[in-house]
Every structure is written in C-alpha cells, then in structure tokens.
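Read the single chain below, which is given as structure tokens and is the form predicted on its own.
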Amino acid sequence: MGRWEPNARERLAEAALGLYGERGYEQTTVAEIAKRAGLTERTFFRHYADKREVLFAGSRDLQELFVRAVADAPENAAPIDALALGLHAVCAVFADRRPFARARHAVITANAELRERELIKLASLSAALADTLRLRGVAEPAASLAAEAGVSVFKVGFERWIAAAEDRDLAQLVREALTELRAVAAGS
C-alpha cells in the first residue's frame, strides 16, 4: 500500500457501518474494518481515535456549525428563530447521507454504550446551544428551555427523516417540526 490512500477516511466509514450492520458493534474489530476498507489499522487510527469514534466523528463540527449559526443570527431575533437558523444549517450537511444516517442509527440504536454516547452528543450541543443564546442576552431559564427545544425539534425532524419510506428532504421536516412546536407553545 501507498503511504496516501485516497478517501481513507470515508472507506474507513463506510467499512466500519457495513461491518457493524453484518455482525455488530461489539464483534466487530478495528483490523477487520481497516482490512474491509483496504487498508492498514496503523490509518484508521490516524483517523479514528476507536471504533467508537467512526459514529460520532462529526459531532463537534455539527455543533460548531449549529451554534455558528445561532450566533451569527440577526440580533433582534427571538430564540427559537435563531434556533431555526442553526437547524437550518444543520440540515445541509445532511442533504445526501440520509443511507449513512440510516445505518449509523441502527448500529446506534442497537448497543446501550453508543445510545448513551448520542445522548452525551445531545445534551452537549444543548449545552452549547444555551450557552450561545445566553451571549445574545436570553435569559435563563429561556435559554435552556429554547436550546432543548431546539435539539428535540431537531431529533423529531431527524427520526421522521430517517424512518424507512420517507422521501421528504430532513429540512422539510424539521421545519414541519418547529411549526408543531410553536404551535404547541401557542397552545393551539
């Protein structure tokens, strides 16, 4: 093998998903994933810290870019508004990976380490996310309340869009899901 392999990263991915899906998280190794991606375990840990780490290498940037855009919201926006700036951003990101999104879900879903790691994922973005709206003066508890509201709209959106005969783009349907949510704080 070369000392550059194109796309590692990516083939790594892919491999460790379609690997976890045939025989599971846990029986899987990280030799066996880098073989499947054609290339050497000494790679996939210049790119993945463990096998763990494949399903959640994006979080940080995910949440950089949600709060990024939370803050760069317009200042006079209420929260939930700049909240739906940063959903939107989100959503792009996810545009062409619904296959991948679908198979790190089941992987996740089915080990009670990784659902716990989701979560930590979860409540770190909101987290950030009230942190951010604190900066742009909300006060608390609105600041948590609207940074948690804005993750579950996500997640409703996210789960909708990942279920198996969806069709719908996920921003269609986290927009559907903001609309229900003002809708229920408005008490209609």
The other form holds:
Number of protein chains: 2
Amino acid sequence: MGRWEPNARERLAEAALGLYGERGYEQTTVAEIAKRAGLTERTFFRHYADKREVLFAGSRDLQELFVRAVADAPENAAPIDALALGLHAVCAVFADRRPFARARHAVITANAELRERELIKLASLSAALADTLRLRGVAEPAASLAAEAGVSVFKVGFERWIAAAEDRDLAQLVREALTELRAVAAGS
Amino acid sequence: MGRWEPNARERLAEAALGLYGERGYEQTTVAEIAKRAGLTERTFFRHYADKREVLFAGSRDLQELFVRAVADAPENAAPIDALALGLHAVCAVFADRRPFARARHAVITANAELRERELIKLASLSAALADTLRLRGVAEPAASLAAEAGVSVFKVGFERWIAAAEDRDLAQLVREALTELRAVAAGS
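Let me have the form predicted in complex with another copy of the chain next, following on from the form predicted on its own.
What follows is the whole complex; the chain from before opens it.
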C-alpha cells in the first residue's frame, strides 16, 4: 500500500476542488490533482475511484450518518422528530467544512452531469430514509412524505448555509428550515 | 407540413410505449415507432424531437399547468393552499391516462438515464413553483420549502396511483398525501 501520507485524503480533495474551480471539472486530470497535492496518482486511487468521487464520497457518508441517527431515534419518536435527530447528526459533521462545501457547490452547479449526480444522491438519501422509517413501523405514504420533507429541509438549509454572505451555523439554518416547513404545512 | 394525420401524436406515443415495454427503450428506433403507428418518421419528428421526448413532453405541459394554477390562486391564499390548487389542476389532466402513466413508469424505472431525466424534471418543477411563490410575495426559505413539499405530495400521490392494484383517483390520492404531509409536519 506504499508509505503513509499524512492527511492524503483531505489534501487530494483540496487540490481537486482548487483545480476544478480554476480550470473546470472536465479539464482537470487525476495526474494534476495528485501533483498539486504533492502525492502520486497511485495514492489518489487508494482514496478515490475517480475524480468525480472526490465530490460525492461525502454524500455516501452523510447518508449513512443520517440513516443511522433516524434508526437510533427513541422508539416513540414521531417520524419528523426522528428526522430532526438525523438532521442534527449530519449538521455536526459539516461544521468546519463551509469553504469546501461552497467550492464543491460552485463546481457542481457549473456541470450538468454533476448536477444530475447530485439529484441522484438526494433521491437515494430520500429512499434510504423512507426505508428506515418503514422499519420503524411508519406506514406509507407517511414514511415517503416524511423522508422527502427531511431531505428538502436539509437541502434548503444547506443552500442557505453556503450562500455568499451567510455566516450562521448549518445546524441553525436547518432548524429554521424545519420550523418553516412546519409553518408552511400548517397553512401559514 | 404534409397531410393531417388524426391523433398522430397520441398514436405515436402509444406505439412508442408499447415498443419500449416489449423490446426495451434503447433497442427501439423512431422508424419502428412510426411504423407501428402507421405513420412516417417525418410525422414522428413533427411531434417529438426524439424518442425520449415521447416520455417527457407531458412533464413540460404538467409544469406549465401547475405553475399557472399556483400563479392564479387567490391573492390571499397561503402557499400550501396555492399549491393545492396547482395539484388539483394537474390531477384533472391525468384522469384517463393511468395505463399510459403505468407503462411510462415501467420504462423509466428500467433505464438509468431516464430515471435521471425524471429527477431533473421534478427538480425543474420545484424550482419553477418556488419562483412562482416568490412572485406571489412568499419569502425564502418558505417558498422553496413549500415548492418542494408540493412536488413531494404530487410524486408520492402519483406513485400510489400507478401502483398495480390501485384504483382510486389520482386527485384523491394526492389530496390524501397532502393531508398526510400536514400530519407528518405537525409531528403526528
């Protein structure tokens, strides 16, 4: 496996985001990413399957974390309260990643294939959350609707969090989005 | 423009769906679709840009109808009530299209590219509804959250409507999904 490279994964991600932003995602090669990070291509491929995975590896981790928190919610928690616990868990992970999230968002927004991939990841998250709620005994269509609501709240809160002038916490913005969704659904 | 062909558009759509279901979407050509419909390729291209558009032309019409109904809702209607009017308008259009919708859904589910396209169409619908709500004076994040909720309610109601044993109306299933979303958001 070669020698141990301190923070190789993070260095590669940072180098990749920098290059995607400067030259465009399509124009950047794995060789260039490795070079900027001061690492070899071989090291790159120990951490990421390809240059797209640098952008989406985090989505998989997020889904696992979100699902686990919902699954572990107290047995008697209402679906929306179980989802709130999941949202809280994922927000904690993002706390110090705003610059990365902003750079990532700019790259994805500029590329149709990446935008599609992002939609697929969100649909996958929603499906996984609906499965989890059903395992908790939530019937349909409540499970699917609650899962979709949870993803919408995360998405809207996240988009506000990465907006240019925004400096509030992700957790706060997501909580506000959940409160707002409740108000909207109640007809206010 | 050639001679007038009665119901050419519908005949082409029916022929296309039949072939996509029997042979697979990828394996079907426009020539085969036109032949089964008893029409020419030239007529096909007067109605659809390509074989994919047979599946997605309806999504564009749906978006226009949905957006117009939300825009035309009474000025003092709450966002969720404006959306309910939009949902009601689109459900009316689908009333007699369940067999087509079921066949279309089976084709889309079987093909990754088409599933992505469907996600893009739903994201586009959500963005258009959020724009419409903002034009009605709804602030963010309420506009985006309400739009996402409206799309989720439609999606979940629609998926139940096309389920194998289901025979209730789309309008009824969508109304139930909206009621269920309100209950979920309220924490029940």
